[in-house]
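Presented below, as structure tokens, is a lone chain in the form predicted alone.
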Amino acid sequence: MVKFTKNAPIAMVTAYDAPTARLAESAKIDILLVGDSVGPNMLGYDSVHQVTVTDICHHVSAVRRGAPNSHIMADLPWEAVADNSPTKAAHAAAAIIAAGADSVKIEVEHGRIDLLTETIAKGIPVCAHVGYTPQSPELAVTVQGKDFDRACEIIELARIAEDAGSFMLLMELVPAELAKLITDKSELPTIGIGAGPFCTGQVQVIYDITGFSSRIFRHAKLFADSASPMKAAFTDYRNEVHAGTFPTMENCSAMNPDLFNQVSAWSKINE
């Protein structure tokens, strides 16, 4: 596995299939990330609680043949972590890095603990999801440790996960001063979404970059439209169609003139 470390920027993306996934690196991406994110957006499932691991294995499995030389980061989804059975936890890591990936992401809040550290001593490196934890049906879409009891609780899941061997933190929804002080701290690499510019490194969506999103969320930036392009083609596509332009002798190939009679006379034969 490659070695990150708080010295070196680190740039992150969602993906979830093979063209992706090789854009991505010939782009040098540093880390791909086969997030719980596909369900809500390329499987059109209403939650991320619908991911299934198998989900995960098969969108990883994609990444992984789109970028062979990437390392790949795959969430532990929420059905594996769902009975907060550690055994449970670890298998389906194992099950996730067998289809391809480096590395698994766990959401770390309390009474999860175990499923963290039962991960890690099974020899599977673990990056630990702190802040606004998307699998926690009790958080409302928020940042994250804006009074002080949350902030507390953010800096001790911070650093019980740096404790029981994580080899990376990420912080999602969370002040840009409480992700800087608590990469400060930490002897870790740290990934920001929405937890502003002193993390180590940063992660995005990579609908929420490049247009396909609903909107722009405040996290994000839009690097590229590619959206609007993508509509355009559709439509004149579309329109060609049903015109009868598209496609021309020039899009298909010509059969032998003489083959052709010869064929054509058999197939009259044959009626």
Contents of the next structure:
Amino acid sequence: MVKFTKNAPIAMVTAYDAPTARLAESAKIDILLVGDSVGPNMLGYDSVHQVTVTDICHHVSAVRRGAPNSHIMADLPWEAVADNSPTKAAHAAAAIIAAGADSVKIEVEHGRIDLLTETIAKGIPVCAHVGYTPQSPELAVTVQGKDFDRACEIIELARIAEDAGSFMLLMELVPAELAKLITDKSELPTIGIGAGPFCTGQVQVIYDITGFSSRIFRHAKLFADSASPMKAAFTDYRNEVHAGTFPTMENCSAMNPDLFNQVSAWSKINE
Ligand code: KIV
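Output the structure of the form predicted in complex with 3-methyl-2-oxobutanoic acid; the preceding block shows the form predicted alone.
Okay, now the whole complex, with that chain kicking things off.
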């Protein structure tokens, strides 16, 4: 049963692996998102379009092992939605839930509402993603809804997705005023990324707030620069291995001298 409402703030962050999920759960993050950003961010893919249902299931399982008590949401990747088959989408969503997710997120553009409806009909909680939707290659990576037609289209998509039974709306890269209007009109909790402070909650890509991304995006904030100390640790480790100062006998276990003499003698006999 999904417990989120409009009345309590929601902090959501992407997680792709068990150790990160464990940390996020211990920090009481409300929702962990196994986004299709796992492709470019973790798997070295060029685009989210390469992410498969198997990839998402693999990472959902890892996140579930790290965060047994958290709500895990996962993206329905391009592979599951590309040919606009509601049956295929709902089947993929069921596999993702079986892998350990509590809900799925579906990007709502270009008549994908049928995919959403069929998935919800199977009893799977769906978060509808509107605004900038990275799976839509025709959209420029820029704020959506800055002109009248597109703003009205996003409002309409959000309304249709709500009427279809979504439990949550996610808005990416839309003007703050538009996100507020949609939030005010909707009964659903809304989650923003680059959508201003008036949404019920926020989502961020883990690497954008912890210093692993190549740059700091306007919609993000560097809450910690974890990459610099990590790089320093790698450099120190490498230098110590090369200098022979790590490991020492303190980093391993020694053998009982009598036993060692016996083993050594046996080894000589068996040369
Ligand atoms: O895949 C992802 O990380 C996302 C967020 C940017 C919302 O969809």
